[in-house]
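Heads up, the chain below is alone and in the form predicted on its own; it's given as structure tokens.
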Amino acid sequence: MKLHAEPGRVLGKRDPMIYGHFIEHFHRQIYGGVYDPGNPLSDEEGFRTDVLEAMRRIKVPVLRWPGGCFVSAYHWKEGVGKERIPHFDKAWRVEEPNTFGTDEYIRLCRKLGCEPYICTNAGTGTAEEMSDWVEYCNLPSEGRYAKWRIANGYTEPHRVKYWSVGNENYGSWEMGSKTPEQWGMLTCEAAKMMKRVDPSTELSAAALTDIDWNVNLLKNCGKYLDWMSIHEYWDPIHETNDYADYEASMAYTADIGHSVRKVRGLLEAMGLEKQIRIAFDEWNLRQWYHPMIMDVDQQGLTKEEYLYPRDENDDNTKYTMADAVFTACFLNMCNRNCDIVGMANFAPIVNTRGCICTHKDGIVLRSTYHVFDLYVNYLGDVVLDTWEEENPVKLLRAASGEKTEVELLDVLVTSFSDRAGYAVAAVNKDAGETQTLTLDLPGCGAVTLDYISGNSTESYNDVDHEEVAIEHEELGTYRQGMQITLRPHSVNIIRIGC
């Protein structure tokens, strides 16, 4: 393929909350995961501290939590304060100890240098619960629940600028579901509440690609929106745990923009496209194994059938490259939206279907774990318009059984608005075949080569057990029309010095 970019052209400069992530309190992913009170590897305050460094080393720019399904059932006041009380949680039915709360959340923010995300309860909660979570975090010191932070040892707010109001409320397995009419005025009485108490929030409200739902919302709440929150996980495996091979993974690949297609379509033709940005603020290749629990007609009854089958998620051989070769897709994808999506959060970060996963003696950094450290760490942030010769397509076989068209090579081109140079990111999604790109930039100077790309696509990274990992060449001096051999189900970055 030859590849075709103007430093003139330029699509944008992305915003690093792209490369968000995101926490529930689900499975292993706070307890047992980055809070971990008595672990050895845990900090004072009961963080683990190679998780955390972990973290920083992909420099997570916004942090969403508690939820996820969890919120929906999840009232804030019983998770601060000296006396904590544990409750059921009804959306993953497990006893919820409530000794990770928000006062925790934001100290974990902090250590970590990020933003805080915090999506509120829109199921059983009310708009006025969720304005009192505002005045917790961001009043200075007026009225009860300021006062509360301040009696728990925190005079100064919390300074939490974005907020969600609600977690997928439009479906039924969410804990206090709505119908779009429901939604679009429980969102504006929530949003006027919390914008009264902080104007300077940004909100952001469940949403996603249905035309009734979105219009409800907008109609109502428009006005009070910053972002629209949209979620998709493409494999749909939360009953089965039965994997898309690397080949299906591709295939899902051919349209993965079409969310963000259908919702910019939306707000452009009402008007909104300069206001409200988009949040992909839950995202990943699979969802995530929970069976028997979310279907009131498939109810497990014991732990043996809903809940120790989780554990499954903890199988470290199964995030191979297909998830890697995947997840830079998308983010390429995000990339190439920068005027519109201003957010997205993988989802989770640690365990789960997360990138990174502990066990009690540290810690196993998946092969998505390098996409982040590659884009956030090697790739520029503006990014440029490109056009492509000759992209070879091969027809895949997607998790349905039918064939699909995919293009083989993803192709992103970004400078930096701190120094001269282009950094590349090529996406080879090809199982077996290397790929040839060809680079029409201007430039010169050194060419280096960063890539990750494992033995085979099913390579992947567990205890004392390390196929993936990034690699690096020197490939000389940049001359117009200079080829560079992708391998096989890789993914580059390209950086041409000037």
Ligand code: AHR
Second form
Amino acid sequence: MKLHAEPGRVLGKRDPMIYGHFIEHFHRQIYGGVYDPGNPLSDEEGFRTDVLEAMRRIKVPVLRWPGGCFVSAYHWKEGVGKERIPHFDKAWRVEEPNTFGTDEYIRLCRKLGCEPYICTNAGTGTAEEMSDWVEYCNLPSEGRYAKWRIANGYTEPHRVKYWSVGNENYGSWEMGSKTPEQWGMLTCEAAKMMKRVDPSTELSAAALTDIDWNVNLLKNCGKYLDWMSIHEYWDPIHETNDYADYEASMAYTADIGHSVRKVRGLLEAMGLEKQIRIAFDEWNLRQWYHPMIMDVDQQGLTKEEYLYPRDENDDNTKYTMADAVFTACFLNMCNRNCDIVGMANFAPIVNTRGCICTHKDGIVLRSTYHVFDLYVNYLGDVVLDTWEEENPVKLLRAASGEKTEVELLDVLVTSFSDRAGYAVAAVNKDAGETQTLTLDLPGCGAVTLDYISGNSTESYNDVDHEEVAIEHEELGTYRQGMQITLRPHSVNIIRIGC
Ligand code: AHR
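Please give the other form, namely the form predicted in complex with alpha-L-arabinofuranose, since only the form predicted on its own has been shown so far.
Next comes the full complex, and the chain you just saw is listed first.
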């Protein structure tokens, strides 16, 4: 494929928050994940220092919390103060100890240097409870909740800028699910009260690509919103754990930006595209595995049916180059749509399907972790328009069994707002063949290649087993028309000096 780009054809400057993350009170994400008091690897506050270091290395810009389904029956007041009352979490049918609450979460964000992003309970909660949470976090001292925060030892406000009204309240699986009409009204009242407490907050609300849901939301609440929250998981494994293979995973990339197209169209139709941006605040190639819990009529009777299977999310052999290649294609899509996609939160970051997996003696950096390392630390912040010649295509068998035409290369060109040079993200989805990329862009200086490919499409990392890591090559001096060989199933960052 021949790739053309010019420095003057700029699509935009990507928001760093498209490399954001999500963490939920589910399985081992919080307890035994990032928060592990008593573990020798944890600091004096109970946070895993090895996890913190890995999260800092990929410069986590924003961390969404506490859910996810969990939040839709979560009452934040049980998770602050000296007395923490355990509650039964109806979303996941486990006891929540409430020892990790708002203040612990804020301390975590401060240690990471990232923005907090709190998702509120619009399931069983009320507009008042949501706005009380904003009082607790953001008012200097007025009212009982700010005074409660001060009494808990936090004189300064937590200054939480990003808030979401609700999670997936459109779904029957969610505690307190809503009809489109109910949703429009509730979000309006909640947003009104939250903005009354702190007008500087930026609010999102659970949205879909469904027109009716979104029209009701935007008609009722559009004036208060800064973001629309979109969730997307492509491989539906939460009941079966039956993974789409590499070929089918690549087939999912065929129209990876369809949600952005639909939501952008609706925002433009309603004249809101300059006010509201898209937050993909949960996304991952694959769903999380948690059988016999999401379906109202199909609740597991025994823990063997609905609880213990969640441990299978910890099987590191199941996080391969399919996850890494797909993740890179999704991040390319977010960059290309940086005019309207301002945030994306990989779901989740620690354990379950996260890019970091903890065990009692350390962590495993899964294949997707290295994609974030490449994109955050090697790519530029200015996204250039490109045009391509002869992108090779293949007919791939989708999970449905149908054949889908898929372009084998997914390429993004970036430059830097603070220096000369380019960084090209080039993904080769082909399972077995190398592909050649011919560069037609004005450049000069040294050319380097940093990439991950593994030994096969099934390569993975585990304790004492590493197949996927960033490798580096020096490719000499840049010349127009330079050809770069891209390994099969690889994610590549090509940097051109000037
Ligand atoms: O599988 C995890 C769940 O997926 C999250 O809690 C929810 O937001 C989404 O449906």
